[in-house]
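The chain below stands alone, shown as structure tokens; this is the form predicted alone.
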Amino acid sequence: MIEVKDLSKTYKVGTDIVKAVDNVSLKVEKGEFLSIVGHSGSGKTTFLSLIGGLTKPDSGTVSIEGTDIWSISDNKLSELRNLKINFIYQFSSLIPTLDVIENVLLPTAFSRDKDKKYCDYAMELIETVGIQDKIKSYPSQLSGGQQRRAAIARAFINRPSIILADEPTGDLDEETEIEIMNLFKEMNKNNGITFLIVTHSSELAKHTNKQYRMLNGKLNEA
């Protein structure tokens, strides 16, 4: 599903060169449920953005289902992200002028498939994450945890093949964190979605089937 070879990304910070991702290789099979653990600044968020086609590497390749994502046009890359990949970010990134259901449905605006069943599925997802009483609320009217739940529902609306999640339960209490991880496991098992989760929490990583650790841009199996 995902194959990364010799991937590197550096940033210039003042006069210093920081190796955010340092010659990393990784294979992720279809339907895997894995995590990458690392502290802030270890390179895990950069690595996720490289895999998702949001950041271009200095060297190395990223292939999704055999397609080198940096060998195709911007339009093709955008289409691949829309059809195959969805992100759950550290922050909810909801559009402030849209209510909950409009935010959840937003990715479908860029889809060729205008199936009306999206609305029914959006309601199902909103109910699954437990904010069905907030469907007409705007982000400013939601708590941080409720915003995170809406963002999680949005990530599934296009029925992606891959979920890339960056600290997906960061604003949630422990009980809700477990509920969300159980939802991820269910989507993984029943829908075959491949999950790659990056987190600073070793406890959260224990919910996944395989764990890696990132330190100073290097990746090793935990």
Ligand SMILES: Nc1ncnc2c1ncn2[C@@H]1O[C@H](COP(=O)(O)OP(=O)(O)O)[C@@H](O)[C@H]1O
Contents of the next structure:
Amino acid sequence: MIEVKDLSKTYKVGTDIVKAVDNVSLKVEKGEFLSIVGHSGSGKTTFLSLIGGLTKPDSGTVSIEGTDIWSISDNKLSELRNLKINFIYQFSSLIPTLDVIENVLLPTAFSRDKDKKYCDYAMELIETVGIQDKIKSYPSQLSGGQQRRAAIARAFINRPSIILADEPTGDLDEETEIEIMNLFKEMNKNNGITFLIVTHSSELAKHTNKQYRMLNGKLNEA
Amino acid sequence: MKVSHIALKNIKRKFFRSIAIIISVTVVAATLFSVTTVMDSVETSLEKGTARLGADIMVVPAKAQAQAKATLLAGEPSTFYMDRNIVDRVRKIEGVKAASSQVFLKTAKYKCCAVNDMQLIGFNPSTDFSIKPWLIKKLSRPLRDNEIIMGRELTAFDVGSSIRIYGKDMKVVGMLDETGMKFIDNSVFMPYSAMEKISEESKTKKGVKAANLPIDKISTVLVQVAPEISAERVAIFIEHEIDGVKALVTEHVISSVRKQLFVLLRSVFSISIILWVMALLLIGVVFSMIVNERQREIGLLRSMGASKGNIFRLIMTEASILSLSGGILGIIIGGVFIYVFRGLIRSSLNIPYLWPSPLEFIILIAICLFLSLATGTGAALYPAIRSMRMEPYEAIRGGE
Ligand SMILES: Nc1ncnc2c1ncn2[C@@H]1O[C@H](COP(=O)(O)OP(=O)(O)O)[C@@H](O)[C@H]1O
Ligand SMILES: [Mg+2]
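What I would like now is the form predicted in complex with this ligand, since the data block earlier showed the form predicted alone; can you produce it?
Below is the whole assembly, all chains and molecules, this chain first.
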């Protein structure tokens, strides 16, 4: 389903060369629920961005459901991101000009199929994440946890097969953290969505079925 | 949800910035629209005016040259006279196809009555070729001595109404179509015989100023030139043959004004070009700011599956909405401006003046709208391309 081979990405910072992702290979089966744990700066975000087609690797390949994502056109890659992969970030990723329902519907603006059925599904997702009384609120009127929930609802709107979550509960309280992890588990079980959850907390990683560790750009099974 | 919806929401968020862009386009569109409309109007008015006057040459007393030009162009009431036999002498000159005389008389200024300072023109119905063709409704019979025809601008008087001239009640029986020449549009026309009668009767009426129309005099001879000869040559012949007259080639009088006007309008036009460049720069800077500010947002949209084209369209839609609103607003303001100040424009430019035809109006509006749109989208083009080219990951990181 996801197949990463010899993936590398380096950055030049001044005269230093940082190997953010260093020759990583990984195979993820459909419906897996796995976590990547590592310290800050170990290359987790870069790795997720490479898998999600947000940044180009220096070498190596990423293939998603058999498509080598770095050999297709930018438009095709955008479509792939739109329909198959979705991101949940560690920061507030809502668009401040749009209210909750519009934010949740946002990815559908870039889909070719602009069906009305999305509206019902958006409502359903908003209920699932528990912010149904905030539909018409703007991001600035929401708490950090509510913003994250809205972002999660948005991640599911196009019924993706892969969710790439980058420290999705980073700045949230423990209670909310557990709730969100349970929500992910449910989505994984009921809809067969593949989850790659990046975290620096080994506690949180225990919720997942398979754990990897990232250190200085290298990935190892824990 | 549509990309345009996101654009609209963005515009609303930065309300004052959006207003600033709209205003800058409005200023450009308003100046451009009013200047081009006035230029276009002047052009068509002058063309139509000469054509409608129907006279290639206007023979006037040499001393009254300047006055005659003012009358011809601005319709300023004036009186000047020369011998009546000049019309017959003109008629005999080589190249003259038709000649008809006119006599000018000013209305008396009354203290109480509204009718002030109108040019009265007495014409010769049997030889006239410049008045009657412009009657909106042809008259079925010759004018009687108490009947007059009105120029289009004198809207206070309808056909059928009466107007007192030097104490004599005259009935309006005809109205001329708009010519754009004040000389015709602002004048009252009657046969020469009627004018003589008015003058005669005014001498004996109590409380009425005498009209003092000189006997056996005319003010001007309008000349139509034969097609095979140029008006300039005929004018030279006339001035050579007859002492003390000036043969004004109407086309020349009008084109000299046109030249002066176009120098003036060109400088106004240059100012609007400068304004335009400034607006272009302003919008370019603002959109660069917008793109920098929204770098992370744009990266996020890309990560949600927005293509490069979607991002480009988003920025361009914003620019189009802003610049089109500015353009529409500018055209409305420019239009209202020239409408409100039409009198001032006419009098300060001292020219005959007509509105452009509906078709020309539509073309001008379309050009101004297109230019406004081109301004906004042109200025936003580079920022839009830059935002579209950013790598999503870098954009998200860079905007943190
Ligand atoms: N765009 C970039 N330019 C320069 N250095 C970068 C860039 N992105 C990441 N890095 C560097 O690569 C390393 C890995 O970063 P990152 O993937 O964000 O780690 P993590 O998400 O695990 O904290 C860090 O040393 C970071 O400074
Ligand atoms: Mg990170």
